[in-house]
Amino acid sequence: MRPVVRFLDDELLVRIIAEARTILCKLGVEIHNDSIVAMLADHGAKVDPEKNRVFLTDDIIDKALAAAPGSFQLYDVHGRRTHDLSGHNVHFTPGSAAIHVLDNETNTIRTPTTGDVVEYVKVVSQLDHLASQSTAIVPGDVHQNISDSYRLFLSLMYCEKPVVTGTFTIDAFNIMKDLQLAVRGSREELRVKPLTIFSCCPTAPLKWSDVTSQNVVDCAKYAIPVEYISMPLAGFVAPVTLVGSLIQHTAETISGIVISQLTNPGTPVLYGGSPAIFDVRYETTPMGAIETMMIDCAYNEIGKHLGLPTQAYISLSDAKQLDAQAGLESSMGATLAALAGINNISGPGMLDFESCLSLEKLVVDNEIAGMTLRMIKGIEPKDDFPALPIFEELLKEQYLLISKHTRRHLRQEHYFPGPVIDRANRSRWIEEGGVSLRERAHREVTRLLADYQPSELSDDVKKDLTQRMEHEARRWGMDQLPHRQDAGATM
C-alpha cells in the first residue's frame, strides 16, 4: 500500500474551488496584456479596460479545465522519457533562479558565475534521485537581459535531463525556444517530446503582468509545459488563513490555466506554487514553515481533484548554511511532498529563502530523495509467506545474511545511501577521520566533479546551440561567453 498524506476532506475542497470561482467571476483578475485580455473578451468575459480587470464566467473556467490534459510526459535530450507526471508518481528537481551561491571555502555567500553554473550542471547530471535539472542559479558575469537564456543554454550543453526553466523577460522567450527546437529538430518534436518546464507566475493578489502571461500564451503556441507558480503570502498579501490562501491559490492559478488553455486546448500544465506565510516578526516568507508545506500540500490535493498533474517548490530551508535546520525543512518538506503525491517536487539544493544554491546541499537533498522516494513504494510482502520455512532457516543457522531470501530481495527493499550519509558506528566513524556531514557533503561533490562526463548530445547540435547563444550575446554587446573561457568547463 503506497502511504499518503491528505490536509483537506472533500467537503472542504469543493467549497475552496467554488469561493475561488466565484471571485474570478464577480471580483476578476487584473491582466497587463491587451491581447490576452481581447482574447478573454471574445470569449465572453467582461473587461473593465480602466482597471485592466477581467470578469471570468463559470462556462470560461469549465471549457479551460476541461481541456487541460491530467497528465503528460517529460524527456531528455535524446527522446529518452525521463518524467510520467500523473497520478502520484513523484519526481525530484532543484529549485530555481538563486541569486547565491554558499562558497564551501569560505562559509559565505556570495555572487555566482558562468563556473558555478557550470558545476552545478555537472553535479546534478550524475544524482540519481534528481530527475531533472532546474536553471537553478543566475550568474551574475553575463548581460542581464541574456542571463535566462544562457542558463538554458548551459543546462543543455552541460547535461541530458530535462529543463525546469524560465524567464523574466518576454524577449528571451525566442531564444529559448530556438535553443530547445535545435536539440529535438522541429516544433512538432518538441511538442511530442517535451525537454522543458516553463514556470509562470502571477503576482499576488489575482494579478498578471504583462511579461508572464504573455509567457503562458507564448509557451502555449509551442505546447511547451508550463507550471503555475502563484504566490500569495498568508497574512500580507493573501489572508493570514489557510483556507483563505488556497482560494488565492486557486483562483489565481486557474487564471492562468484559463489563458493557456483559451490559446491552445491541450497544453501541458502542472497545477503549482510558491505560496509561504509571512513571518510578521522578521517580515519573511519561510518556505520551511510547517504552514508553508501544508498549504503546499492542500493545493496540491486541489489540483488533483481538478483532474490535473503538480508541482510545488518544497523539500528546501531557510537556513543560510548547511546545518540542521537546513536538514529539518528539507526532509520534512521532501517527506510530506511524497506522501502527498506532489509529481514535481522542487526545492533540493536551496537556502535563504530559495535565494541561495549549495551544491553540498544539494547532494544532501538527493538522498532526501532517495530516501523518500523508497518510502513511498511502502510495504509489501515478497515471498514471505508462508513464513514457517524462513523462521525455521534463522532459528537453525542463527542469521539470514546470506540466505536466498536476503540475496534476493536486500537491494530492492533496503535502501543504501552514498557516502553522505554517515551509518558507521562511532569507533569505525573516529577511525576515518571524524568527518562531519558539510565534509562528506564537499567530498561528494568533488568526486562528482572529476567523475563528470560530457554529455552525449551530437556535436553538430552542441555547435548549433552554441552559435545561437553567441548570436544572442553579440545582441548586448557581449563578443565572448564565459563559459569558452572556463578550462574546466569540458562539453
The other form holds:
Amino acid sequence: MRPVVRFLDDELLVRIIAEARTILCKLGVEIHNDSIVAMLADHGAKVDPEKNRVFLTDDIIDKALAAAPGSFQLYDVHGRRTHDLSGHNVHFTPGSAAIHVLDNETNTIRTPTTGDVVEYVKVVSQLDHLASQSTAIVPGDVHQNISDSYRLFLSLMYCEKPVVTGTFTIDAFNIMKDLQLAVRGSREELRVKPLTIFSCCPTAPLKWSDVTSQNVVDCAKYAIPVEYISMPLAGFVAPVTLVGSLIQHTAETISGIVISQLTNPGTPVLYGGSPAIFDVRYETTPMGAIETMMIDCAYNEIGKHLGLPTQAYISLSDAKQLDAQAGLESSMGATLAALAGINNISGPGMLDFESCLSLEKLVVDNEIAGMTLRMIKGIEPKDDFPALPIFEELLKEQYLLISKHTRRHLRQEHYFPGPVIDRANRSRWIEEGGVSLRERAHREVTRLLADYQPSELSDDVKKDLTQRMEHEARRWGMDQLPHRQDAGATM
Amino acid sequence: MSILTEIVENLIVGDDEKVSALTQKAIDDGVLPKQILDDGLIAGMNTIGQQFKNHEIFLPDVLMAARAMYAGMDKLRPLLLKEGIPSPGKVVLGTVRGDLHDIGKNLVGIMLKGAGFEVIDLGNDVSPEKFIQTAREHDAAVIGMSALLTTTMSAMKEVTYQLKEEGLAGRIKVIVGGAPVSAEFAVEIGADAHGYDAANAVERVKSLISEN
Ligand code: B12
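Please supply the coordinates for the form predicted together with its partner chain, as a counterpart to the form predicted alone shown previously.
Let's see the whole complex now, leading with the same chain.
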C-alpha cells in the first residue's frame, strides 16, 4: 500500500473550494494587465476598470478547470521522458532563484557567479533522486536583465534534466522560449515534449501583476507548463487560520488557471504554491514551519480534488547553515510532501527562507529524497506468503545473508544512501577520521564535480544556444559572456 | 497612578480609545504637550519595543499599541505644532524600480508610523527620480528604500549617487533594506544605514535623525 497522509476531510475541502469561488465571483481578482482583463471580459467577466478588478463567473471557472489537463509529462534535453506528473507520483527538484550561495570554505554567504551556477548544475546533473534541475541561483556577474535567461542557458548547456525556471521580466520570456526551441527544434516538438516549468506568482491578496500574469499568457501560447506560486502569508496578507489561508490560496490559484486556460485551453499547469505562516516574532516567512507544510499538503489535496497535478515549495529550511535544523525541517517537509503525493516537490538545497543555496545541503537533501521515495513505495509482500519456507531455511542455515530470497529482494527492499549518511559503527567512524556531516557532504560535492561528464546535447545545439545567449547579452551591452573554464568541453 | 503612567499602560495594551481620552484629559489638566509625548506616548512605545524584542509580545500587539499611539498623537499634534516642537521627522518610503515586493516595506512603514514618524509611502516600482523629488518636495529627513530582488537592488545606488550630485547627501539620509540588501551593500552604495527588520528600521531611523 502506498502510504498517504491527508489533512482535509471531503466536506471541509469542498467548502474551501466553494468559498474560494464565491470570493472570485463576488470580490473579484485584481489584474494589472489590460489585454488579460479584456480577454476575461470577452468571456463574460464583469470588470471594474478603475480598480483593475475582474469578477469571474462560475461558468468561466468551470470552463477553465475542465480545460486544464489532469496530468502531463516532462522530457529531458534529448526528449526522453523523465516525469509523469499525475496521481500520487512524486518527483523532487531543487528550490529556485536563491539570492546567495553558502560558501563551504568560509561558511558565509556571497553573491553567486557564473562559476557557482555551473558547479551547481554539474552537481545536480548527478543526483539521482532529483528528477529535474531548477534555476536555483541568480548569477550576479551578468547584466541584471539577462540574469534569468542566462541561468536557463547554463542549465541547458551542462545538464540534461528538464528545468524548473521562471522569468523576472516580460521581455526575458522571449529568449527563454528561444533557448528551448533551440533544444527541441520546433514549437510543435516543444509543445509535445515540455522541457521546462515556469513559476508564475500571483500577489497576495488576490492580485496579478502585469509581469507575472503576462508570463502565464506567454507560456500558455507555447504550451509551456506553468506552476502557480500563490503565497498567502498566514496572519499578515492572508487569514491567520490555516483554512482561511487555504481559501485564499485556492482563489488565487484558480484565477491563474483561468488566465492560462482561457488563453490556450489544455496548456499544462501545476497546482502549486509557496505559502507560509508569518512569524510575528521575527517578521519572517518560515518555510520550515510545520503549519507552512500543513498548508502545502492541504492545498495539494484541493488540487488533486480539482483533478490537477500539484507542486509545492516544501522540504527546505530556514537555517543559515547546514545544521540539524536544516536537516530536520527539510526531511519533515520531504516526508510530508511525499506522503501527501505532491507531484513536484521543490526545495532541496535551500536555506534561509529560500534565499540561499548550499551545494552540500543539496547532496544531503538528495539523500532525504532517496529515503522518502523509498518510503512511499510502501510495504508490499514479496515471496513472503507462505512464510514457512523462508523460516525453515533460516532455522536450518542460521542466517539468510546468502539466501536466494535475500539476494532477490535486498536492493528493492533496502535503500542504500550515499556517503553523507553515516552508518558506520563508532570505531570505524573514528578510524576513518571522525568526519562531520558537513565535511562528508563537501567531499561528495568535490567528488561529483571531479566526476562530471559533459552533457551529451549535440555540439550544434550547444553552439546555437551559445549564439542566442551571446546575442541577448549584446542587446544589454555585454560584449561577451563571463569566461567559463570548461566552456570548450561543453561544446 | 499619574495620568502619564495611565497613558503608558493603556498604550501597551493597545486601547486606542482610552489613550485618546487620557491624552485629552492630560491636556485639559495642563500637562505640557511635550511631556505627554515623551513620558506618555513615546515611553509606552519604548516599552513595547523592548517587550517585542524579548518575545514577550508579538507583532500584532505592537501594531495595536501603535494605533493607540496615533490616537493620542491626533490630540497632541496641533498643540505640538503650535508650540513649534518639531515633528519626529518625515520618511519617504518605497520599493525600488522594477520590484513589486512590498510586504516588508509596508511593515517598515507601519512601524515607523507607530514610532511617530510621518511616512510618505510611494508604493512599489518607484523610480530613483521619484524618491528624490518627493523627499525634496516634503522636506523629508530620510529616504527609505526596499528591494527584494538581486536584479533591482542596483537602483538604490542611483538614488545615493543622485543625492550626492545634487549636494543633498547627508541632508537627506538614506536607509535601505530587503532580503538581498546587506549592511556591506549599504556602505558600498553610500547609504547612511541598513535595517534588517521593521523594528530595527525604527531604531536606525531614530539615530539617523538624531545625527541631523
Ligand atoms: C512574498 C514574495 C513574493 C510576492 C510579493 C508580494 C508582495 N506584495 O510583496 C510575489 C508573489 C508577488 C513575488 C513575486 C516575485 N518574486 Co518573490 N518572494 C517573496 C518571498 C517569498 C517573501 C518576501 C516577503 O514578503 N517576506 C516577508 C517580509 C516581511 O520580509 P522582507 O521583505 O525581507 O522585509 C523585511 C526586511 O527585509 C526589512 N526590510 C525590507 N524592506 C526594507 C526597507 C528598509 C528601508 C528597511 C530599513 C528594512 C527593510 O524589514 C522587513 C520586515 O522585517 C521571497 C523570499 C524571501 N526569502 O524573501 C521571494 C523572493 C524575493 N522572490 C523571488 C522572485 C524570483 C520573484 C519573481 C521574480 C518570481 C516570478 N518569476 O514571478 C517575482 C518578481 C516580481 C517583481 N518584479 O518584483 C526571489 C528573488 C530571487 C532573486 N535572486 O532576486 C525570492 C528570494 C524567492 C526565491 N528564492 O525564488 N514574490
